[in-house]
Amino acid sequence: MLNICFLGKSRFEWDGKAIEEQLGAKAFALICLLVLNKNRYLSRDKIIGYLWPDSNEEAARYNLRYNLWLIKKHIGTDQQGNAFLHIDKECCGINREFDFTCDILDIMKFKPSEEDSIDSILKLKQLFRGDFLEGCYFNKCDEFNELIIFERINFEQRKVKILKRLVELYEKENNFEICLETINEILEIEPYDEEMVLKVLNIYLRCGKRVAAITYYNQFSNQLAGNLGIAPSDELRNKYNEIRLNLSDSKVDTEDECTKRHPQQGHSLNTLGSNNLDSKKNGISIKIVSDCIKNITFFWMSDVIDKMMKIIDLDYIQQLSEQEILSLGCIQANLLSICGDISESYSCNASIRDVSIVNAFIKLLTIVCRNHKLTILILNSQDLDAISVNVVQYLKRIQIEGLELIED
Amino acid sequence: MHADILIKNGNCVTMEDKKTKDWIAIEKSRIVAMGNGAEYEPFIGNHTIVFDAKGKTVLPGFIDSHFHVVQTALNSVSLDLSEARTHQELGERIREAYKNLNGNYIRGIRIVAEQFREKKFPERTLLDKYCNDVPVWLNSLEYQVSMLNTYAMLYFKIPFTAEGVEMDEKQMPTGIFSKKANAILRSNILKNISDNDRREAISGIMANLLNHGITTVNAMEGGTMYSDKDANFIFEHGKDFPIDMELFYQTMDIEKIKAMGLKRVGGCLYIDGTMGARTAALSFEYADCPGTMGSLCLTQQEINDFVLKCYENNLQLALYTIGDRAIQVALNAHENALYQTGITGLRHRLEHVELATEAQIEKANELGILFSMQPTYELYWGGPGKMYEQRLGENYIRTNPFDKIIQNGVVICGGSDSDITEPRPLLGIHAAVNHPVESHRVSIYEALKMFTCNGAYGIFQENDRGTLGVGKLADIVILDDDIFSVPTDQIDKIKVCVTIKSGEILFNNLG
């Protein structure tokens, strides 16, 4: 049986032998040329090209048939008798019967699907046991040379792939150490691969980690300034800060815990589990992280009545006046949409004027906080619009018992 | 007492007052007695050496307050193409280096693309035209962007997968590499730099310094562009070279400092880019390329908390910042700093420092913060027709007012940058004292000043060294003249004779 592994240090088995140093560097190539077109056969000038461009034509064609002749002396046939090369006064290519394994062939097939088991990307991860043809160059052979360079970019695509696919998976099973360790081999390719980064993040957050979490943003951020001289992005800073603050747990419970379905509307609306809700109505806090959009108007506002209705019960917006719900519902339609009877009353924003806006906000704020402490973290604070700056600036200067509000 | 060595007859300046003294007598590694006339002749035994200085000018040891010692070092052994004016030259000289290449590859440094007639990097297939037989890697001038032949691309461990591999139409890289391409690449191959590689590269440069008097260098290691092996390099085997080095390891780790137990942290922690690229923070557009104003790597925020951090760890901090903009957001998280923590006294420097203007000068002097400067900068870049021109317009003459800031009160430490200038100290202090605009100019005492004892107070030494006293350590150097008696415009060919380092002579060309 003949076993090849091109990622790596190029490994040839037959019959559970080495036969690399038999074969040589050239036969190498040759082989590994005809397994990358393992679907046709190519021409010996096309070969020639590849392997031996700067060779008198005689040379090269010698050149050629000396390989192909070692190649048959050192790998005989397989089971069922088929040779491993087809050969003939035009073209070489690998016969399709032949059986054997090959590294390259088996990731060349992988497509990630849901069949897909950990056991299977494993196997494939395994073969990874370095880069294409590792430390080898053929000088003065430019388009083989090319060839390596490209298929060494293919390759570590691949591999990138397979490994996410394998956090997926992992992730899936709630296989959290592992899954840490796979995302570090990605990060070992791309280390400054923000998405994973902010994988690591929520993994030590889902494992109640928020230690390790600040720790290793601490250190991904000093790699970034230290290496090149950037601060890490807005999305993975707000992660930090909302694992600093701890204003992370609502929302992993929202997303992870309860999915309640509006009966009316037939709207995802998501709320705190039933625990919590019975808990925060016996005062718990309810902490909220908002952000900010400059030029929107009333954007910060929206974002705060768009989180919140993802947590608070019902009933605190139905203590407000339908007037004030259509006013609210001006710069946030999902409010309206959960409230059905209302929405159909309501037909065009022109004629509720900023003031209404900002009074309804304030009293839907001011109801949550009789019964709750509510924080928000304000991201991006700099980035506040117009109206919400001095709606903030009014909030914290009639200070709403019970409301905290945390600028970034 | 006999003593183990003694200069005489010399204008040996202490940099202390002002004072003058005739003599030094130095024991061990100690100056054990100073003085005028002839009161030095009890120190002279059977086995002191005796140097007859012969009325010229007599300083302590140099310090270089801004040195990158690997880089130098490795650079040392590298291939300087910023003389290249086509690719086809380019390739000329690494074909020559080919035939006398000692190591496995070969390093290319000093590029950048307006020095070529084609206004553009050489890509893989135009380096393999010239050298296809071993690695090649081009460095960029400011180490941004690496150039590599074919052989390169499948002799080092490249980042394929990452931003800022150049690809061309047929979706081939091209061998050009920038952003974090560029970073990853450099850091897989600086990593494979042996530590026996940086100690023979660096005892390489080390008579070059000596006999140009340096015997104290702060190292600036580590973080961008650089290697935090080098760092750690540094950090262990310092002590192994004749030349001082205190170490500036540019990271903002903090937790690293602390456990590696320094007391300093930075260097070359950018705050923003160089004048060069264009990426200096300015408050106005660059005169050349209208629209742009050059950038700050960090925001006040970041900085802000960085700095706080490094106040309440008590570290001295070292931030890079070369343009007006720059400055201003290290000063004020300077001034956050200071009043959120109350703690003053740490001699926090600002590296570069090229285009402060007056207010921030007052800002600096009230904070107590020092500069790190580099007068050479003004011998290549300032003046009409040069680069601070072409960037600045007009505004070039407010680049590095030397006299300015001393009037305000800042102390100013001298350095070379090595090697993006000449480890000379004495090209500084000409520099500092011919600044191509008048007002800027200082006096011959005040640039000796920025290389001897603000350099030893910039890193709280100025009780060993930086002047020359009694007890204090004996770097000393002896000059080939008088530096307050020649031409103002010829300090720059006055030459070293003997450098002494803690009692050793290091350096002699007095005979």
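Keep in mind it's a predicted model, so treat the numbers as computed, not measured. The term rigid core refers to the maximal set of C-alpha atoms that superpose within 1.5 Å between the two forms. Numbering follows the first chain given and starts at 1. First, how it differs from the form predicted on its own.
Once the rigid core is used as the reference frame, the Cα position of Lys396 differs between the two forms by 2 Å or more. Relative to the superposed core, Gln157 undergoes a Cα shift smaller than 2 Å between the two forms. In this overlay on the rigid core, Tyr204 has a C-alpha that sits 2 Å or more away from its partner position between the two forms.
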Second form
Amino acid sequence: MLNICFLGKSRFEWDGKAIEEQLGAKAFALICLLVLNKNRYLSRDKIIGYLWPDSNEEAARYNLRYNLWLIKKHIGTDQQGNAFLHIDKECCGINREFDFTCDILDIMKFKPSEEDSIDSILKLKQLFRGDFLEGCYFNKCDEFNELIIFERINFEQRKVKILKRLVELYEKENNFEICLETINEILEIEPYDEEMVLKVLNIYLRCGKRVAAITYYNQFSNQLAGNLGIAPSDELRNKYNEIRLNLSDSKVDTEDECTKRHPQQGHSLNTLGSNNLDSKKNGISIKIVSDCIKNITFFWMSDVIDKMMKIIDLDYIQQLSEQEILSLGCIQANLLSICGDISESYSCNASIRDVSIVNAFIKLLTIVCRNHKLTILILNSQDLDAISVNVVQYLKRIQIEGLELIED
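What's the form predicted on its own like, now that we've got the form predicted together with the partner chain?
Here we give the lone chain, stripped of any partners or molecules.
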């Protein structure tokens, strides 16, 4: 049985034995050409134009005959007695009756259908071990090298198509965590795919994570503006405006909708980080695991704000004054990304005094504690920065109702 892999490091196996070294570079380049044109035969002149463009006619035809002989020598007949190649005086091609496996052929056959399963799509995804003919370059074969570059782009697009089908299947099963991971893979290839960005927003909404949706939109919008100088599409902007309008009317859910659908997954969406929400009779008890870095001023407070804003409703932040939001924005820029109306005027400078930042931080904690029991676990508390040490001591003295600080 012949098995061929062109994605990543090229591999040729005949009856379980590697034969790349016996074939040589030009032989597997010839096989590659024939596989890409599996459903039609290539003329000898066309093949020579790809692989021996600088050779005289006699030398080029000899090189082609030698490599055809080399292939026939190392790749025998299949179980039905079919030879791998079909060769005549004018043309060469893959014998359509020959039984073999090839990664790129399996990928080229893919067409989305109702019969697709997650397992079948994952098997196709696993075939993408790297670029098409990764690391290969053929000296003085410009047309063939251009073909390699074209096919790399082609198979990258085919990978996106396969991943999008996988997203649809995960979404159909409400498996939102892996769905988001798969979308991230797509966006690594096509970072400005607004269809996928819109899908991310909808998934966050279905999971009750409106603040995360707003944050994600603003990050994408800034990326578009900074790298391409354009704004998001009307459809994406309309979705963003819809989220912002609905957010102020929404209430904190007593249970994450994703957990309702998948209790075994818990709160594992990327936006939650190490936070944990426990449903209580009197609302939600919010637990935040925070960290410290000793010599970075405000680091602990910044970490608490970052993790808290991924849980709480945007309405809590909007209860702060514009100046208070700008003050906190000096130590946690992500807060500004969900408050687009004022972030345009934001400029952190010396006029924002430490006392303003501390007062705004305490006020935010007080607002949250009006509706929830807030527990903050402080990891590595011995590394609290100097200002945060004083803030923690002050919070323990004033004893905000509903706030518990635990130092580890």
